[in-house]
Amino acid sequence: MAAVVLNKVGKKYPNGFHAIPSIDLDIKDGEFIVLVGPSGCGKSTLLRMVAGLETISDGELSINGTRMNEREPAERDIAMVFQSYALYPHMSVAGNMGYGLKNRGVDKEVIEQKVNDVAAMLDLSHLLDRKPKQLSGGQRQRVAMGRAMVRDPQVFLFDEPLSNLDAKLRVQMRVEIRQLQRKLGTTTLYVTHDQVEAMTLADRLVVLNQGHAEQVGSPLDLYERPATPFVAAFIGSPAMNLFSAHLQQNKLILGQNESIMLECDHSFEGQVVWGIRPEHLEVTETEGDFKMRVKAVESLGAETLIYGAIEGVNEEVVLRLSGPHQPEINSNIELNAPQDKWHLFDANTQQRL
């Protein structure tokens, strides 16, 4: 186990492109950190710099207080699990899991014991003699994890390990990965583009946006108090409703020709981004804060998502209700937006008010 510290770490390519301008991150011993963000935001590049597969252009990476910038991947005592599994097709499960230890010259008996112990932990004992082509996707991913675990590394690195699995198996593997990490207590850095995966796995989330750490915090912190509209839109499924608006004389004004005006006790005046989560909008039988015209309905059994439009407002709105509901398309729903559930951001700085 180890603490991992990134101090102003950056990545600049020869063509001048800054994939990672500068990131500071202090990962505690045994912590599970998830890097999340859209495609191209730099999360895999950052992971590969920690692994030693990409050079670090600026700043310093240290593991347990030792500078790692110039160390080869094999000298960093880390283990990486890839999206593609990267198993040797000609080797058995046992051979794949023990390959790294064999390369290090570890005794055959020790390798066999470690492989058997980890295989039992991952429910792979009955598959040790099989080849990768005889395994399901979930079993192959377990083998890839087992290969990392037998080395007993200081740090685990996961690069979108579940993206090739079907939805049901992803849920199962998420639970297994989290349980294993808690049991082993190994410091873990995990990359995903799936924000549900990120929310369920992380001790702390790092939301990346164009190579910058937009916000770092617990999943609940980021959900309840997103620092910017980018984080607000990225964390939560479905995403937060966000609207261009302005605050003036204790009123929130939305839409063309000031079509919606809501009372507000905020002292800020000027252009803002106003947000409210789909589950925080309240349906009312009387006249509400505004009226939504129903455009589409997704009935999911335990909940219903209703997509609609507000007259005079450019942005669409999503309403989330528990249980089954089936409003008619083009019907109107009166909605209230409780002020204690609002999220307000300065439109110029993009920072939370």
Given for the second form:
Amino acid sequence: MAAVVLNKVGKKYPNGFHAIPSIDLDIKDGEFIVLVGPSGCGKSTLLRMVAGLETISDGELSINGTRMNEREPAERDIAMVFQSYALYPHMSVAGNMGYGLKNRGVDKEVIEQKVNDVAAMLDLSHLLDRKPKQLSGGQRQRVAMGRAMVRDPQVFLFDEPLSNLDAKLRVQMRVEIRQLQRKLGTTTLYVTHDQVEAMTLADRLVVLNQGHAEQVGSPLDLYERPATPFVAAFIGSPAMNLFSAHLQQNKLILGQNESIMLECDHSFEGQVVWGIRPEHLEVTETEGDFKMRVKAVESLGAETLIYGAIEGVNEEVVLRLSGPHQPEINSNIELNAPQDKWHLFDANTQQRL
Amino acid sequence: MIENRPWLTFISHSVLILGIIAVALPIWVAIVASTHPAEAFGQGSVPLWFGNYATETWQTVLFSAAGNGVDVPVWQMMFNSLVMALGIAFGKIVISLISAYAIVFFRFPFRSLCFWLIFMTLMLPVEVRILPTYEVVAKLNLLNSYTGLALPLIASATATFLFRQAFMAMPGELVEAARMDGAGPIRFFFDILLPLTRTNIAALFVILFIYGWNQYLWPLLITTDDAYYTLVMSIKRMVSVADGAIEWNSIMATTILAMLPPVAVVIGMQKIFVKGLVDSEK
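Could you please show the structure of the form predicted in complex with its partner chain, as a counterpart to the form predicted on its own just displayed?
So here's everything in the complex, that chain up top.
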């Protein structure tokens, strides 16, 4: 169990590319931190720097108060679960799980005991003699986690561990990982590009964009109060509706010809990004804030996603309704956008207002 | 073939049978010839069925000196050949594994220069560098020794290149997982790399063993002592006898003996090789 502190950690490649300019992160003991962002945002690089697989060019990484920058991966007392699982194909499940302990000179009986304990916890006891290729994807995933758990490390690192599984298994493993982490209480860093995974697993989320931490906070925090339009668009599915708009004299003006004007009690004046989540738009029978012309409907049973354009502004908008609905294509829907659900960002600084 | 046409089956089988005959007939002739007296072969007709001279020929070949200027028995030459072939095969594999390991997994200055230098030696087989190599071996007092037979042939660009490709195909995450598990360079080499390249090693061993076994020019050049003659080169020596009849029966018997170890290696290793292919785990 350990606290992990990243102090102005940066990564610069020899060719001059600044993958990560500078990141500060204070991870508490036992916390589950998810690094999330689109591909190329530097989340895997950051994880690999904590692992010791990439060198740290700037700043300091410390685990439990000890500087780790120069330590070999094996000396950092961490364990990593890889995207491809990276199981040793020629070793049995037990061999895979015990290899790290064997290299540390742990007694055979102790290794066997630990492997058996972890295998029992992960429901792998009957598979210990199998080779990785004789296992299903979910079982391999479990073995990879078992290999990490056997060592009883200070920190778990996960690098997109569920992306090779099918949708159903992914949900199942997601729940399992969360339960195991709670039970073991091990500090965990988890990298994913899937925002659902991020939201469901994390104690705190770090949204990365081009090497910058856009926002750090609890999943609900990020959902309810995204700090930037990037976070707003990234967290939540379907993504938040974002429009460029103008705030003037307590009025929000959409579109060039000022076709839509909404009352707004915000004192800011100037260009803004106005956002509202698809689930917060309200259908109304009477005249609403604006009209939406239906272009496509996705019926998912429990909910319906309606894609369309705002009349008069020509901006794409998504509406999410619970339960089944069957609006006509090209029909108009009157919508209300309640002001307490608005997200307003300064268009210049990209910061929340 | 998915189609089931009688004439197609007939033709394909005929081709196969013809191929087998083409390959097997000379071997058959050699076996048959070893059962006839020496003169039978020189009379113009090639005997196609066993004679009654088999016991005498094989007794001579196996237990007395090979004759025709070669004063050691066949088994001694067979042993020499075996030592050389195994020495070359194992030596090449070990050296190439180590050099490929260094080139692929370690960052050191002039790494790619080293690789290309090794690669360039592909253009310098023994035949090209035979005189300087001879001089080096002679100055090291390695003429007429097993070391002299095997050592100069051990450096191998082909094998290094093959292992380099095999190592580079190793998934990066596997290497990293081993690092996280605390496997240092030596442990990684023996615990992960070797087991995962064993099929390549087996395949290469077959090729290299046959290469070593069939060496002709090099042993011919550096051995003057009969005790170090190899089988393949002495067959030639047995043929080129100055006067008197060539003892075709003994030569054919020796040829068959010379053929056996490579055949044994191919057949023996084939099992591991195929098993390795089926078990392919990478």
